[in-house]
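Here's a solo chain for you in structure tokens, the form predicted alone.
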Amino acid sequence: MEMNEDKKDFKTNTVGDIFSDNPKIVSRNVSVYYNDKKAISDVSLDIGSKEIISLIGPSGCGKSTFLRCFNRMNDTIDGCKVEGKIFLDNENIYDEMIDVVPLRAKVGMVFQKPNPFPKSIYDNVAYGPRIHGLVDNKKDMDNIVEMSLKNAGLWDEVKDRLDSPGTGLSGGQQQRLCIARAIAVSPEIILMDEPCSALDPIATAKIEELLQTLANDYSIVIVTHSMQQAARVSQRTAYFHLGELVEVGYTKHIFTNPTDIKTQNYITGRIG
């Protein structure tokens, strides 16, 4: 897919700078239906390489639905239909020939509520490499587990109890364990759906600090209800309202000088 051709291949909109100079994901005119209900409408947006971009907006505005398009999690919902184009490294992820299993290894996901498996800390991280056949000996697996936990900022806290249940960790530690599990399969993108909403402020601060480190290696898309969090962690922010992408731009611009009145009303608390 030639990028100059792709830029012509979508409907005109005025939402701001949807493009990235170095896109990892290119989405054009994406609409999602749940049976007869249209959840998001004609969304076009690039996700840059090694960029943190926040998706914000009121509850039910479509931001989580759009997030799930990137790893085809919407496929698991009965009656859900996705229209439009989404390219990962110039490959259409909705092509009928695409195998979603390796796609979901490339595009990891961390959910709102920490969801460690009922296994040991070690086995939580080792699960993905095992099912994807990434290693064939214990030494290599040990290295992956250690590096993943280190990259998730958890190694020093759990290195002496790797055989303990992951469910026995604190909420913030569980969420970092889920991040370690996601990065253990060497993804290229990490999707985060309200990853801090169930955490206390100290755990939230640790996750946000971790995101800055992870952005050196991964593209990160984060859905958040916290405008303060979006302002702290992301380079760009996209505002959704009633299933439409209203405005996207550099985070500082979105929060200090939004172009659209709907964005301004949300930022200032008039709607929410």
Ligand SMILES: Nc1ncnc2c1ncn2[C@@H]1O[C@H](COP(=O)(O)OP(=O)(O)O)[C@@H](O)[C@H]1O
Given for the second form:
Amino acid sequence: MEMNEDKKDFKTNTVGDIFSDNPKIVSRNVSVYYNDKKAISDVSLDIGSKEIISLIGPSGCGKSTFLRCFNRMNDTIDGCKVEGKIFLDNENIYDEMIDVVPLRAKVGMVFQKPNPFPKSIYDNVAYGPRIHGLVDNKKDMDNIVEMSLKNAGLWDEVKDRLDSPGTGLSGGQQQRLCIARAIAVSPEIILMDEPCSALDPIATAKIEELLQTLANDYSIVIVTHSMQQAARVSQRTAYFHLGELVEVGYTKHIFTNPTDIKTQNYITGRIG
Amino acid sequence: MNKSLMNAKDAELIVKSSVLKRRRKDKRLKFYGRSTIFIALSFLVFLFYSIFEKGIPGFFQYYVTLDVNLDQKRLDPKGDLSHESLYNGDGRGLVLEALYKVIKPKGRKEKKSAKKIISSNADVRIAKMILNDPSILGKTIPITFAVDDDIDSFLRGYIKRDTPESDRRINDKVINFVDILVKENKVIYKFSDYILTGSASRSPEIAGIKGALIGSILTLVVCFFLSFPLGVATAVYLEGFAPKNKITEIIEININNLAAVPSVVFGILGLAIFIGVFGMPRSIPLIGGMVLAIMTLPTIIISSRAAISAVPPSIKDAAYGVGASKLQTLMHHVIPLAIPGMLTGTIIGMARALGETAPLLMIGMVAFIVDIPNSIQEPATVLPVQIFMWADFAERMFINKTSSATIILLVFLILMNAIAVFLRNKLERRW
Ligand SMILES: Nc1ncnc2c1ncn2[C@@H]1O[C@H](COP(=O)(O)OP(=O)(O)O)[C@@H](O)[C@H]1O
Ligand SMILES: [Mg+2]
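Could you drop in the structure for the form predicted in complex with the ligand? We only have the form predicted alone so far.
Every component of the complex follows; first up is the chain already shown.
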């Protein structure tokens, strides 16, 4: 098949196994430029179905940049150019024919800082289904909102005040509201960019717990600056350094027995 | 020990003395700040005092009450109660007869002097009363008439009794008649019927700002409906859709420059294009509004862009993140959050437009217009131009009326700002 040829035709310096047995996303030789400044170069990595994969590395190494390639959020940044190929279910999402609207419904995103809309809790969750026309009556919408909030572990805390503003919740609740908003449009993949960096340890623990449940239904790519978090939540871990994917492998392996010297230095705290 | 470091005691002393110095400097700065605020406030108080001191009396004027015999034949010569017939009637004669009954002038000379007392507008007043209520025809009823502006000035004390008769605008006989009227309790000082509801006139006692006020409102309405949608649309395009290239850059620089162009230039532009090229009539609110719209556009665009770019990018990310298109992100999230800021900018622009004179002079809105405009296509003048014209007239009463009109302009401005604040508070989401 032509697609498969495409997927095989690449070069990589990455240590470890970039492949996945049951890949959902396949990225090949992805490079990103911000106004001619190269942010990441030739990153090739498979994301498995219903797996949690962590992207770790020192700040500025290009983790967020790589993450934003999967739902083409980089398109919204002026002067940002993406090279290479990313296949989502065998379809190159950087193909000219691809519309970002359905893509972003399929690949949800949760941001570093909780960013609920300045609207009610209900409207925050209902916004996605509404603009995509997923349902056409109030009852089905109520149902989506309830299920999304339940799956995000927020329902019990907010079911009595769905009309109150989403921005009035605590940080951790806001972040779970953002997760509910993302899963309300039934995505297959959820991207998370340091979702806990603005949260206290208790709220962080809640989100990490939630991630394990979500992994039953979604592929999750999570950027984190906390190695402990990566170790706790993910099956696989990818280590980035200065815009390159240095090493990738099973989380246990990366944290106990890294192969590359740069990974070793980072894990042991010599780069940070 | 490191030699270059001071010992702690010395350092403490130096820090202490410098603290005193710094505190003194702080105090001095505070004092300077307060003094400038005080000076600015005093100017403001002075300004308001001088405007109100002259302006408040401008809202009042002297009237004479006379029992007028509303003779049907003489008031309505054609007998059909038509405008034409009533305005040809001899109201003036009847008013003078009523006046003569009180002051009893002897001979033609005295009668001629007495004629000066009542405003020339008396017959129009009677005609209007009859149009309102024809049943008063044939009766004798008391009617109040504005006194002529010279009499008004005399009653206010601006024209002094002890100036020699030859230097006075009114002679001894007239003063004598006025004294009789005062003694007979016929003279009253009350809120002016004309200042708010009259239109432009060369007779100061009947001149009012209604025409100019309506002209201003019509002009501003045109200005708003042109500049707000255009300005917001331009801002949205520039912030959200315009490609970042040389052409966009040139457009942006030009918009910023336009905001600083003297307003009279926009008047010249309007004169050349709307009147010169398109041959539209002069002096009409439509053109005035168009010129002011061009003038306000840069302000609205700049403030709208600022409001749009002040919307947190995280909100846009959130919308894009769930798959909203660019237009949806703008319409559902960015513009609702930016609207209060846009409105504030618009009202500031409109307030400036309200006070603008120069560009309107260029397109002929300075013409002397007696009729009150009914549409944006009828000649009109506007408040600031009216003020400008009144300030130029010599009659004493116009000095007061100029300040009165200024007060009305200020009230109008405050009203507009109040609406802006109200709208902003109402539209601003507090979460
Ligand atoms: N919007 C942007 N414009 C220009 N350069 C950017 C932008 N975002 C990120 N970069 C640059 O790209 C590199 C990678 O950034 P990022 O992906 O945010 O790193 P990380 O998430 O690993 O901290 C950095 O050098 C950063 O300065
Ligand atoms: Mg980052």
